[in-house]
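Next comes just one chain, in structure tokens: the form predicted alone.
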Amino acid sequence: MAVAPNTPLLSRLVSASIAIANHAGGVIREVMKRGELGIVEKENARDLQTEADRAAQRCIISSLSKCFPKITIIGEEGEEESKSTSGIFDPASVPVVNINCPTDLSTLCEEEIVVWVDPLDGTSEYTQGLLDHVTVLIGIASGGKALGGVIHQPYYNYQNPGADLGRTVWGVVGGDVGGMAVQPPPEGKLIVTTTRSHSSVTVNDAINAVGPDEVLRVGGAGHKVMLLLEGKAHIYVFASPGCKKWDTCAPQAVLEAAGGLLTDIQGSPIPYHSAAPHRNSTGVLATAAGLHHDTYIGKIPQNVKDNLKA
């Protein structure tokens, strides 16, 4: 379906990213179905890469590059996978999603855009069969700020036999959230979500300081933010340098489009310009819509903040 004339770049880019993320989800499911995951270790035994990561990144980056040749794309799986032209998917082959673009973002050009791609967030969980933790993340930034994001859940509904698999949620900061009805978290209690596999004394000190009634330890930054959007958790706390820009850019944009907020553990913005260090060395704290973010930043002990320096 053709895009209307004069449609802003950001609207076209988010719409294309929705279609491409959906397709990448199919690639991920196909690799799992074949059963040949091709697992390799990256930085350590907890930092894995599979053929699904590689194939999904090839699909996403080659497809976005063909449609938007002047944008900068940074993918988790490295330069070689970013250079591949295999697996191109044409988003024009599916219906366009009409994306409302805020007026102040309507004149962006391709050269101003940086896209952060995590082709398979929650790889460790993927290899363990914890498929509801898995997401595909495409985050769109300009001026160092997360502006648009797509979170695709390739295995949404997988525990319901016969149900259609997959869901894609998207958001534009200052605009809309689509793909789901955002739910408020329950009143009268505080539920925190945090890392499943990268815990530490510092991480636990930060969690304990905010006084949770319940802690959900799950995989994937995308999955954690989805818990905030689904009303299943109030706060995402991760006082560790363990995640990267491609983990947080898309979730941050969707969460902030829904009225929430995501910063580092000190309350400072996370920068997403192309020269920014990939690692979020000062941690992550995200709050659902309706919560006072600064209140929870203020509860984080100073020694925890001091342990996380840029």
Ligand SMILES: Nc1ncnc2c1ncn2[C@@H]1O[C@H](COP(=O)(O)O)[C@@H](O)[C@H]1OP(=O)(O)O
The other form holds:
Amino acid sequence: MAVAPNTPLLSRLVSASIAIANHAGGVIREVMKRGELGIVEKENARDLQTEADRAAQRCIISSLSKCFPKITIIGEEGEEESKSTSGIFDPASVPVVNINCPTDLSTLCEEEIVVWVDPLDGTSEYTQGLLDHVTVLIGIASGGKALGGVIHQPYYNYQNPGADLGRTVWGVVGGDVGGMAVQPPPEGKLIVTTTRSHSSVTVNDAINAVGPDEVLRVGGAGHKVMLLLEGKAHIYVFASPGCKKWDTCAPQAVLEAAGGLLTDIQGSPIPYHSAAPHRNSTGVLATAAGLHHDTYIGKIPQNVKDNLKA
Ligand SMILES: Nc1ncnc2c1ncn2[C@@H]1O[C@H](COP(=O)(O)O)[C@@H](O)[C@H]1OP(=O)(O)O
Ligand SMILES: [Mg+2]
Ligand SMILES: [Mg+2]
Ligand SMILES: [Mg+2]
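Next, report the structure of the form predicted in complex with this ligand; the form predicted alone has already been given.
Next comes the full complex, this chain leading.
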């Protein structure tokens, strides 16, 4: 369906990203259904890539760059999977989502935009059949800031036969959140979410220091931020250099659109310029809306912060 004339670029980009992320979710389910995952080890045995990561990236980058040829797009799975034009999807073939754009972001042009794409977040969990941990992440940045994001959960509802499979949540900082009803976490206790597959002594030291009543060890950066948005956890603590910009850009934008905050473990903003290092070497700490972020940053021990110097 055609977009109304004069629609700001950011609104068009978020709407197209919703459609493309949905389509990529179908690609991910299709690979799992066929059962030939084509698993490759990247940097080490805890860093895997499957045919679903590759095919979803081909689909997302080719489709986005066809619609927006001058934006910079950086995908987790690298150059080869970014050049391909196979699996292209035209977002104009599905209804437009009307996205409000804050006035100060309404004049952005394509050259000012960097899109960070994680075609499949939670790859370890995907290979282990923990399908509800998987998300597709498309994060939109400008001026080094995460401004818009789409989190698609291809397996949302997969344990409820008959219910609609998959859901897509989006947000624009200073604008709206859509695709879900954001819920506050319970009062009177502290639930922390963290990694289940990339733990370390430093990761656990940081968690213990914030004094949790409960720790939810789940896969994926997108999935953990969804737990904050769903009111199932209060904070996400990952004192490790394992996450990259494509893991955090979209979740950060959606969380901050909902009133939360995502920074590194020192409380400093994560920069999203195209030249920024891919690795979030100083870790990640995110808080749901209504929490006092600096209080938790203040509880992270100095030795943990020192272990994660840029
Ligand atoms: N040590 C690591 N090596 C590779 N990727 C990592 C590492 N730590 C975290 N990640 C990425 O960050 C996401 C969140 O981490 P975790 O699930 O451990 O909390 C992972 O799903 C993975 O993204 P991806 O699955 O897209 O490769
Ligand atoms: Mg990966
Ligand atoms: Mg990831
Ligand atoms: Mg990934």
